[in-house]
Structure formats: structure tokens, C-alpha cells
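Shown next as C-alpha cells: one chain only, the form predicted alone.
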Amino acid sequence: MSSQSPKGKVAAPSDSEVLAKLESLAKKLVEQMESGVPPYLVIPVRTMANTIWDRKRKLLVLGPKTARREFFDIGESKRFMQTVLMLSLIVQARREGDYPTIRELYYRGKRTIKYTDERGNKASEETWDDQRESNAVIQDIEVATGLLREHMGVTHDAKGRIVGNMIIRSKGDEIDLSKMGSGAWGIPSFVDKIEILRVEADYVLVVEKGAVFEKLNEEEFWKKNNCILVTGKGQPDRSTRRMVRRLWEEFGLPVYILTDGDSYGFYIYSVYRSGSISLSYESERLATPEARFLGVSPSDIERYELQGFTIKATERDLKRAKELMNYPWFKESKRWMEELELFLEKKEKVEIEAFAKHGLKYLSSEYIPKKIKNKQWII
């Protein structure tokens, strides 16, 4: 494991490391103009072709290629100033202890540029046209200065939710997430800005549907087999991958993770183990390379004679399947082919839900404890 991050200490750089990494990229090209150079960054890319499978840290990282962002080009101007822009937002905002949403950057930086066009007529454009644009410029940032966002103060629609025994420090006080009552913690923006004081658990059970982690929180089955439950709510945000990364990194609890048997659950443990394409640049800090799904697989539908509680497939959920069965670090593993292919023959889902066939608490009692103590997990 990384011996980057010290065990619970806080992750995340000072303000002031953060605001000297954007105003350092601002100097550059002031650098540049100053001595005759016509300005331009150098934004590594975030594409598909550009995102590598690295076998041996089993991650999705970003590759070596980069693009030039020039001024004078016309083909790149927009996005240069558009970056430019938001960069200059993200500096004032920390200068001044702000902490915008995406959203509030995407308004703050919008606005109609007015200009008489090279044929005389009157024209205008947009700072950025959606959100998406907006966003994706943030990302460039995050590239270009090896900075999360998260460390730039920028906020995001927080879903995680965590509890057991744990104890944290944020913000000066100290929480003990093993007395939530009925509730749990919700995982902030700023994973990196907390302290992990004390962890007392033998492994982490990430659940994908918040419906099943609560059902599991009120059975208190975090404390009856001594574990940290996590959920993400359907596919994860940052901060709850960050979290549950610094878990196994931080405190070497394994990881398991519990998903729908179908493709779109698949996908969602491949997330937090191996990391997003989208997001391949950060997967170093949100990924969690030894998570194990737990379940449910499609073979689990005969083990535990869930036929008739079953979902028929559809033509996107196939669809889905295929694609997984030819990333690499699906095909590198035997047992997940062989799952895939039995998910494409039978084409039949099935929800986490399902074995309350056997009982309402066959999932906590018997499923879970049993998968794990047997070793029954997939990667």
C-alpha cells in the first residue's frame, strides 16, 4: 500500500500548497506573455485512448499524452480563456475562504461576450453554454495542477453515507460515527480535510442501494459483525470512493462491496476498485485495487435458488454485459468471464432484495457473514 498517507492524519495539502499550485499555473503565462511567448497550457488529455489499464496496480490511470492549449489558435481560444476564466474563480474564491459549488462556478463564470465579427456584424458568445463545459474545464485544472477538486474547496452534492465504530475529527470536533442512532454520517466533500482518529472493524461492506444500508444499520449489523457499513447510493461519488480508499489504505481493512447482480452493479464495484474512465486521473486516490465484489453474481441465482425472483434482462443490460467482458480488467479475471457469460445465457438479474425469499434477515444473518467467512468473493 502507499505510504503517502499517513495512517488517519489528514490527506489533503494546506490552502496555502493549494493556492500556490493555481496562481504557479497563472505565473507561467504571465511568464510567457512577458517574454514574448504566445500563451498556451499544457493540459494532459482525458480521453478513452488516453486511459491505460496499469495490470500491476490493477488501476485505470491516465496515459502520457498531452495537448497543447493555445491562445492565438482558433481552434483552441474558447477553451484556453475558458480555463483561464475558471481558474481565475477558483483563485479568488480560496483567497477569500469561499467554497463554491460546480454549479455556482458554472453561473459565476457564465456571461455573453459581445464582439463586431471580421465581416463588421454585431455577434456574441457564451462563456461556456451548460454546465457540462464548466465541468469539464474544472477537470483540466485538476490534470493540470495534480490537485483534486475537493483540495480547491470546490463542493459537489455530497450522497455517501457511513457508520460503525469510528471515531473522526472534522473541522475541530470529534464525531463518533458507532452513535448515529437510527442515522448515519454523511460523507462530505472534503474526505481529505478529516482526521481518522480511531477505527475498531475487521473490513469495510460498501452497499451499493442506501435502501439495503439502512435496513443493515437498523439490524445494526455493522456492530454485530464489526465492520464499517458505507454506501454510495447507486454509482459513488468522489468523496465516498475517497473515503472508502482511505479505509483500506490508511487502516488495511479489506473492502467488500455488495451490488444488484446485474451489469450496472457490476460496473459500480469495477468503480471502486479500478477506478472510472472519466475519472482515470484520479483513480490513485479514489480507487480501492483489492475491493472484492461480494455479490450478488449471476451464479448465486441457482446457489441460492433465487429462480423466479429474478428480472429479465433487457437489451441495454446485455448490451452492458458485453462491454464489460472486454475491459481488461474484467478479462483478466477467469471467474468474472464466467459470470458475464452466464449473465449473457440466462439473461436474468437479480436485486439484493431478492433473498428475503428466505427470511428478511437471510441477507444480514446468513448471505453476507456466510460470503465472507467462506471466502466467496469475486475480483
The other form holds:
Number of protein chains: 2
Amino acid sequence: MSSQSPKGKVAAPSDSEVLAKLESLAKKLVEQMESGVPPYLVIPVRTMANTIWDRKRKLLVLGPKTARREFFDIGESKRFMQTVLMLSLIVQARREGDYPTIRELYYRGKRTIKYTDERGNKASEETWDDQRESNAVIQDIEVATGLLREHMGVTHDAKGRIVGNMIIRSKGDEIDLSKMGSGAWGIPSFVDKIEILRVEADYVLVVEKGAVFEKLNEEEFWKKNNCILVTGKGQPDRSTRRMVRRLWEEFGLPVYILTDGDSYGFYIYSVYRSGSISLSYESERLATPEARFLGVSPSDIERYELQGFTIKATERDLKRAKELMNYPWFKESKRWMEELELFLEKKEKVEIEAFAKHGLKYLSSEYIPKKIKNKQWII
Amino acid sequence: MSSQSPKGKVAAPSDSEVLAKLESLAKKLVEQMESGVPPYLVIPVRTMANTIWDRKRKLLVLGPKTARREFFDIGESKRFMQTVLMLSLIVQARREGDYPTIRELYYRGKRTIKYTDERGNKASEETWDDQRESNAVIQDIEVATGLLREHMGVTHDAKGRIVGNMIIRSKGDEIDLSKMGSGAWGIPSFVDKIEILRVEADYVLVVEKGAVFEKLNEEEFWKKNNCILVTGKGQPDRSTRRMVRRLWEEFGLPVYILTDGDSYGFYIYSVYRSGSISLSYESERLATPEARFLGVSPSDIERYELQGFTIKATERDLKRAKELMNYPWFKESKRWMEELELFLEKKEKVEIEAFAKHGLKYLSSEYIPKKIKNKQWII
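Given the form predicted alone, corresponding form predicted together with another copy of the chain:
Below, the chain from earlier opens the complete complex, with every other chain and molecule after it.
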């Protein structure tokens, strides 16, 4: 991976760098074959057992364990073939300037291989049976090359929205994110290809809920409070996380996460901050280890007199909260443990919208700015 | 409702018009009380029995049936109270320039009313027990006033994205939707407040899937094919539908809908085109009765040699398809009935991404442009 990009500049490797990395993986195989070595790939292991909590960097990262995937090992040859097939599809897409979705890559590589087996019988094998198999080898290629699939031009259903005092350049267009009217800029799949030309804001406010984003945007919260307003619409996608990370990393902006006061919301904060177990190899690029949880916290229920405006937690909520208490980044935070214990004790969750009890401007005029001013976030 | 707005201009009633309409509803109640008449509201009935298929206009619309909601009818007094409560919340929000979500209106109006009952016992009643009750009275106010909740400043989680050769004005910002880089303009809740200044495009292409939108946008499909590209990300929200409708109504652009080839996709087309039963009172503003279904149709499976690239339809898919065959706007279309019968016969669904079988550019270079050129859409 290329070293840290200069502030705000395009953070992605160029198309030719990407192609070179992918091709070099394939070239190794050719060299092995030419020198008579049974072909193999070395792939970092993406299991939970090889996922490490890096306390210093406050990130979930992939451990050092790798596996050799041998072509001549009968148990691995199919996965080997799938990896090489996917590699060829992605290389071809990059050479031809295509931007496939992961679902398209599945269909593009799907076919029946017919062959004669060791007993002379006709047999056939599907390249892959479902998308889980093709997705898994995309991830293998990501970890083997150190490239994200976004660098390889693979698109996804990008959900995020952003608005605020910042100017970016994307595909040659200079876009002023403070001039989006009632709307917002829809964050695309490839955030690393964006040049961030200028940011004039005091902080980034990430709101879980799309409807709350709409309300705050319509109220021009970001203008009145000089912040960048972002939503990932629930569990954020990779590009929303990457955008938030870049604003923190390259511009040093504090990042505040505002979710519902329930296990699901706490987990969304956790993903923004530390990464997810299934994508731990991407945390270094996607996580924002200094993100702060602004609310809604279980202790806010009493502090803001929201009793009677809560929802009974389900068994699933409580189970999830107990799981969170075992995550090191929660476990090592005294404040978080207090909040999670309170959640388990009271068995009540509370939504962002509940502040409407105190008036429709309370959230934007009181709760958010005062919590930030009084440093009442949790980390 | 004010008459047809001039081409592209702001299509919404002004804030003062909205306020006047809402207040006049309340004033009627005051006049009734002052003249000694037991207060009542006249509300159009939003049941399926009062939903009519307007064959001429090709729209689902609300029928003529209305109901009197009487304050002194013990069975209706709670709903009467809820309606008046919601009316007061919305009037207050408009007077103070607030943009609540429907969830906030629920919380804003939620409280316990304590009273002494007819036997002298202390009793209490919740204003509403859950959001279904508060949402229902918002809809009542919509049909009673002829205003959409968007006109009343109520926000929702807006999902849609749009990009293409058009310039709009929103909140004073002039926004060029052909200069969004890799991203797109996120369509906000209040589409009627947008001025559409200029549209230079041959048609509107609405794609169901967000990931396919990303791919086509990255490929600059809209630039190469001079169209406006829109996604509602699955089942579209009200504002995406409104935007598509405005482009058709005010600029006369043909609208093509591209979905997966399954009952869910066909229903999405149906909602864009004819409206939904639960929101039939809004069809006149949200539906695009001349929208054309571009694909993927069941007969495309053979035509484009996608056999083996399909997915087995579930019982639910088949049940849904049978239901669609009873909708008049499908029933009255010979082509649609053929396609739905083929779907039920073959029991196979097919995704947009399956065209990747023929190459990653096939969808954008062959399927979409040729289907349009050869007029192979279905209506």
C-alpha cells in the first residue's frame, strides 16, 4: 500500500498501480509453474481467531497468520481455481475500465466446467454455487494484495450522504458540499478517488438515521454549527466509513456519532470507531479510532427526563449488549461499561427522536451543541 | 390544490398557503363549537374499498366516500382528539419553521391525559399508544386538506439519488446535476420546493438497485446516452417518485423502469407507474402513469440466453405474481399478462446483474440502449 497520502489528496493507488499489484499476484503463479513448483497462493487468514484488537492504534486488525492455498491439494484446488478466476475477472475489468458490482462478478464468473474424472467418467463442476463463494475470494484478493475492492473498481450500493462547508474534486468536477440545497451529496463507492480540496468545519457529526439527517439538513444545522453532517443510514457502508475516516485523519476533525440509545446504535458507533470483525483487514482505512459517541446513552434517559418515552428492550437487545461488553474497546472504557450496565439494568432503549418531547428544536439547539460544548461524549 | 404549476417551477404551495389550509380546518371546528354544533371533521375514507382505478388517467385514486368524525361519538372521540392534536403539532411546526420526522411528531404528541370518569373515578388515557395511530391521523390530515405531508414540512428518510444533464435550484443554490463527480445528488424529502431550471435529456432511466446505479454512474451512462439516471434503492420513497413524476409531467420525458425480473421488481414498476393502494390519495402527485417497464422481463431469459443464470422463484414470489395479475393495470395489458403467465410457468426469476454473463458492458452498451431504441418496453 502506498504511504499516507498528503492531506486531502486522492488517497487511492492509481489504476496502473492497482493493475500492477493484481498482475504481480498472477505472475507469481506463472513463475511457480514455469519453475516446476506446484502453484500456490499465500493468503492472510480472515478468521476471528486471526483478528486482533490493536490496543495502541485502537483498531481491529488482521493478525499475522497466513495460509498457503495449493493447487494440487484436492481440498483446496476449487478455492484456488475460484481465486484465480476472480483475479482474472478483476484484472480484465480494470484493463477495460469496467465498474462491476460484486453481484456482477459472481454472474460473470459463473459457469459449468465439464471434465472427465480419474475413472474416465464425464463429470461437471460449477465455478461457484452462490455469491458467498465469489465474495469470499474477492476478500482473499483484497487481503493478499492489500488493495480494497473499491481500488479494484468494484461498486456497491452506496448509502451515505454528506453536506457541509467543504469542497471536493471528483472526476474533474469541483463540488461545493455547502451548495446542495435541501439535498446532499450522495457518497459514491470510490471515496479514495476523491480529492478533498478544502474543509472549513469544527467537527463531523455522523447521524445514524436518514430521517434525522434530513431534518437537521433542512434546519441547516451544519451551517449554524459549522460542522460536516453525514449519515450512513443505519449500519454504514464502506464508503461512508471511509469518508468519515478521511475527514478525521487528513483534517484532524473530531468525529461525533449520534445513534439511537440501543445495542444496535452502540454497535454502529463501534463499527465507525473500531471496525467490524468480518472486515477487520479494512479497519486501517475505514475505522476512526478517535470517534466519540455523542448519544443517545442510557444515562440520558434520566438526565433528559425521557422516562415514559422509552421502548422496552427485547431479549435480543440485551443479548447484544452483553456481547458488546466483551469487546475490548468497550471493556476498557469505564464509562461505556457503566452505560451498558445501566442498559441491562433498566432494560429500556430510547430513540433520537424522543427529544421531541421537549420541542422540535431541542435536539439541534440544545442536546447536540451542549453535549459537545460540555464534552459529555463517551469514548 | 393549486392548479398545475408552470414547467419546472416550484410545485409546492407556499408555507403561508399551507398554514392557511391547516388553520382553516381548525377554524371550522371553532365555528361549529361557537354556533353550538357538536364538532366534527369530514375525512375522505382511506380504505381499499374507497380506492379506485381511474382507467382514463391510469391512476389509483381515492374514491368519493367520506366519513364524519364526531367529537361526541364515544367510538370516535379519541381519534377526533388525535386528529386535532396532530393538527396543532403540525401548525405549530409550520409557524416555527420546524421540520419534524413522523417519528418526532409521535413523540411530540405523546402524553398521558388524566381525567375523572363519569363515575367519579380517576382514569387516564394515552394520546396514542404507538406510531401507527399518529401516522394514521397525519394521513387523515393529508386527505382532508389535500396537502401532502411534505408540504407540511414533515421529513422522511429520503433514499433516492439522481444525476444527469439538469440544473435545479433548491434553497437558493443552483445545482448542476451533471457535475456531481462519482457521486450523485441525494434527493431530499421536499421535492416540490425544488425549481427545475433546465433539463437536457432524452429520457429518464430509473434503476431499482443502488449498486447498479453506482456502476452506471461510474461508467457515465447518463452522459453517453443523454439521460437522467435515478435510483429509488428498491421500493422507492415518496420523494423519488415525486421527482420522476415531475420530470415526466413538466418536461415530457419518457420514463423507463429497470428492475430485477421478479414479482418484487414488477411491483416496484407498478408503484412508480400507478401508485400504491395504501397511498392512493397521493397518486396524482407521485405516480407516472406513462412509465414504461424496460426489463428485466421473464421473456428476456430466453431472448438474452440467461438460462442457468436465473434463481428459482419462491412460493411467495409466485403468490405475489398472481396478485399482480389481478391489478387492473396489469390485467388490461396483454403483454404484461403474457409475461406474468410465463413467470408462473417457468418459476424463474432473473437479476439485472445476470447480463454480466455477456460481459460487464453488456447492460449499458447493449441491453438498455437497444431495448429503448427497438421500443421493447412493456406497458
